[in-house]
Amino acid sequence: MPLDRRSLRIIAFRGVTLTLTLVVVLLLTAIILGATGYDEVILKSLVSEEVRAFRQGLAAARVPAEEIERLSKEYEKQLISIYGLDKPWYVRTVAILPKLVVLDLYVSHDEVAGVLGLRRPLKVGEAIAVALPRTIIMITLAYVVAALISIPLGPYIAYKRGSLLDKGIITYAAITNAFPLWWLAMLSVFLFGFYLDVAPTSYRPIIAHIGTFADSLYSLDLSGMISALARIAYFSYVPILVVTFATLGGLLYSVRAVAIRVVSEDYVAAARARGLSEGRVVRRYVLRVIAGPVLTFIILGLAGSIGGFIITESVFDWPGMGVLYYTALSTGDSQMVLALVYVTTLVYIVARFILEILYVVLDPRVKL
């Protein structure tokens, strides 16, 4: 459906507002970093990484040790001036923002790089690019499966309020909400891995299989891609099933709760009185009306899943975004923490912008 000028103006205004929100978050982060001295730690780490790379290049070129030392000191002085380490914090902090926006900061701890199976020197953008697909495979994909089940089924459950199915879903949601996801993860590792022996007991080898798939995709090796996908499926099916099982109950209950008010409306009763089928009533008179609020918590939930689940990923020994967050926090890697906060905020902003577009398309009342 084409958008009129008013709709486009609304979307543009929302986009500008959300962009300003991201800018404000970055500015506040920069001020906090500068006032506390963290920016100095970050910039010194950048200088150290670049000097080390410079020295390695000179050594590879077989430059004498004395000359390497002299040139490295000169290069370090230049970098100190470039990054503003010889200036007040409120001046030099500005130097961090452009690098943060493009994720050009460096990982400063070997443990952070090691948890991803990588080595330093390593940029935070590269680290996130490695960790993010792993979390998408385990967490986000499972959330998508749960959402695809709950969106059509939730309104139907509300339509059948008081039935055995409705009571069963309420009980299922209560049970899954009562048990922490990480506890279900531990139980699944014991049950499927140790007791039934139909799944791995350690999931870290998926790193190698994801890498193999990427290499096969780059070289257009179809047999290699199929083999790698089979191994990825073997290592990921239990985590996906566990996360889907744990999140499905809450999503079903949430969609049902939104739809209950709608199924009691007069126009739904009139549609039923006209003899329309249950499926048509749910699709045309219930699902379309609740699309806005349902899409809100599903899209924002998907955006939140990008950050990963720290404890659950740790239980599966799954080196994704959650484990990366935890390792960066525990080691005090301020560069990595900054980058993760920035990426999380950026994903949320993008998700909100998508929602604003969908609201204008789905609900004409927004234009009023």
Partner chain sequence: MRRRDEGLLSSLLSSLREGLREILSYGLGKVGLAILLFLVIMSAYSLTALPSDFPEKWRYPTRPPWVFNPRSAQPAWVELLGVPAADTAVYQNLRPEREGIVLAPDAIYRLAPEAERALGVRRPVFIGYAMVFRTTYELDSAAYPQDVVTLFKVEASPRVNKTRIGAIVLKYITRPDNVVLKVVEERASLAALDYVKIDQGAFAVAYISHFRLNLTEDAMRTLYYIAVFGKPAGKDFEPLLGEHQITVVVMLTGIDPREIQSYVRNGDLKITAEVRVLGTSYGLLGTDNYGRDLFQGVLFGFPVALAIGLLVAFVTISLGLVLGVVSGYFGGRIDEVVQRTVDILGNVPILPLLILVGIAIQTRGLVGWPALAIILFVLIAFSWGGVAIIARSMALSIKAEPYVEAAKALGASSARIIFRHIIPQLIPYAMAVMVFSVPNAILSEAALSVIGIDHGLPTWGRILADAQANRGIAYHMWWWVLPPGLLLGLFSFAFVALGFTLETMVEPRLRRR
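Would you mind giving the form predicted together with its partner chain, to go alongside the form predicted on its own above?
Just the single chain follows, nothing else.
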């Protein structure tokens, strides 16, 4: 269907709103970082720490006392201008915004680089490129599994509304909805790691195994690849199971909720009356109709999973996007924080935008 001018205008308008959202989110983050004095406190302690180390170095080299005083004053001044502490916070943050758009920023804390098993100097883009696959093999993978189960099963239970299966699944959804995912993660570390001893208690070492896998992939070493893959599986099966278990309930309930409105439509009843098999009715008359809304929340969920689950990853000590996010926040690495906010929001917003276009293209009734 060709896009008319009206639809184009609608899409353009959505695009502007979403871009505006991105800008607002970035500004908000920058304001919280700057205006509350948060990054200033952290930068100041960083400066005094470095000056202290510098002094000690000079003292060890037997530099005269007044010389130490002069040199460290100079060094402090230099650091203050490097960190931008001599300028107001808005200048400091605004200065990095253009660089942020192309991710031309550097990680400024060793601890943040350490999460990834890397060393500084490190570009924020590289940091994200390392952390992202780790989050994808745990959270995004689990989400995909949950989605693949719930797409056929959701309409089926909607169809069987009121049955024991339906009630059971609603209860399951209510329970997984109620218990925080990160607590289930804590429990699984307790149960599988400490009590049953069939899984690791800390998942940080997976860095090494992913590294080995990448190396053997590069050198086409098949046996190395398989053994590394086995280690990765050992380190990832519990988190994947837990995240799948927790997200499945909510997804099933959402698919069921969408399908229920369709299942009670007359044409479905007509199809059943014609004696079509239940599987056929679900596939042809229900699934097709609900494909739009179901795709919506699955795509948005996938886009959201890219950012990692900050707390769940922390509980597992899983060195992905979530832990990167948290370490950057807690060490006051404002450039890394801004880069993460930017990338995750961008992914989400692009997903939203694609969906907006799909709506307008697929459904002529969609109006602004």
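By rigid core we mean the largest C-alpha set that fits within 1.5 Å across both forms. What you see is a predicted model; the values in this text were computed from it and never measured. Residue numbers count along the first chain shown, from 1.
- Once the rigid core is overlaid between the two forms, K123 does not reach a Cα shift of 2 Å, moving by less than that.
- In the core-superposed comparison between the two forms, T135 has its Cα shifted by less than 2 Å.
- The two forms, fitted on the rigid core, differ between the two forms by 2 Å or more at the CA of V94.
- Fit the two forms on the rigid core and the C-alpha of T21 turns out 7.7 Å off between the two forms.
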